[in-house]
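Consider the single chain below, provided in structure tokens and representing the form predicted alone.
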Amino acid sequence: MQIRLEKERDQRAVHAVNSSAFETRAEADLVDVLREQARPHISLIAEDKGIIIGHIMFSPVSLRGHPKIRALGLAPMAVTPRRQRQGIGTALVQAGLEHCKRGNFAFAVVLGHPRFYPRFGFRPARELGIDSEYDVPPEVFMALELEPGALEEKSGRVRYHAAFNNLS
């Protein structure tokens, strides 16, 4: 298995991975409007044997009250369901977070399972004294600095890309 950057030739495949790995086509569809609205993001895809298999998006995110810092926001992370628990998803988070440390960005974000992504680094936002837009439980609302006291003396409330408030 390869993990690489998404090529312009992928985005069929990248959004019959994503349909393939949720109920609907919401998490498709937005990863088609990042793509083409969010500036800068990371896609990347896992590919074993020429077939893509996975794929993980990091898009911009805000903390309001400190417009200079650089973040973005893990999501989505898809793996088709026969490939699933097979530690593909583990790789797309472990290189998508290399790809955001490179680019100098500051923590990363995710709403996600809170006995998945703890692994990686990620532990509750509101211990860093950040909070999400949206109304999820604390558990599932995470972060990670990638820049070590990125959020010291910082707090705030973490805005994603306009394209999310579009997801149903």
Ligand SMILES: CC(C)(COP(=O)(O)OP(=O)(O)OC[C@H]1O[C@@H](n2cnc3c(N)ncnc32)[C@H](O)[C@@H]1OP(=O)(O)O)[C@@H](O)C(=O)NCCC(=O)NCCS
Given for the second form:
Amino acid sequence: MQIRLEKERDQRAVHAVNSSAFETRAEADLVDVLREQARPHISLIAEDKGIIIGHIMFSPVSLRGHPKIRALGLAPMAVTPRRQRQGIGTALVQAGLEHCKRGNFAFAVVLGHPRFYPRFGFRPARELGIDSEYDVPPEVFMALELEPGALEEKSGRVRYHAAFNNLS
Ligand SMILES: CC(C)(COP(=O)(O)OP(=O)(O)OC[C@H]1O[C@@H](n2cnc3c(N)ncnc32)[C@H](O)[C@@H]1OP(=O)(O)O)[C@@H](O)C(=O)NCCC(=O)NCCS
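I've shown you the form predicted alone. Could you give me the structure of the form predicted in complex with the named molecule?
Starting with the chain above, the whole complex follows.
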């Protein structure tokens, strides 16, 4: 199994992986929109024997009041149902965060399972003084400083790319 950057020829398979992992096509379609509209973005795939079995995407988020800070939101992420719980999601997050660090992004956020993401260093975002525009339990919105101290003495509301507003 290898993790690598998505190439143009992978796009259909990436759509299929996302469609299979989520209940509807909404996340798969979101990936297509983010690929076109969100700059810069990071899109990685997990591939085994030439077959794409996982995908992770990061797209820019803004922090209100701090227009210069560069940050990314992790979403969506998907692993083919038959291949879940085998460490592929973990490998995708680890590789993705390495790309984020190399791209000199200050922090990353995720809306996700509160038992999964802390193993990568994510903490409830409110502990770092930031919140999201979504009405979700506070523990599911998490943040990770990619540059130590990036969120010190900063606070505000994080906004995802407008394409996320079409996700029900
Ligand atoms: C979330 C997902 C990408 C994880 O990929 P994976 O390859 O199964 O992950 P790993 O094998 O590395 O790790 C499995 C861990 O994920 C945790 N996990 C992650 N998201 C979870 C969720 N929504 N519900 C329950 N458990 C979840 C499990 O607790 C498990 O932890 P454990 O090993 O300590 O029990 C995959 O399960 C998936 O595609 N789910 C459907 C789509 C989705 O919900 N995506 C995330 C939201 S954007």
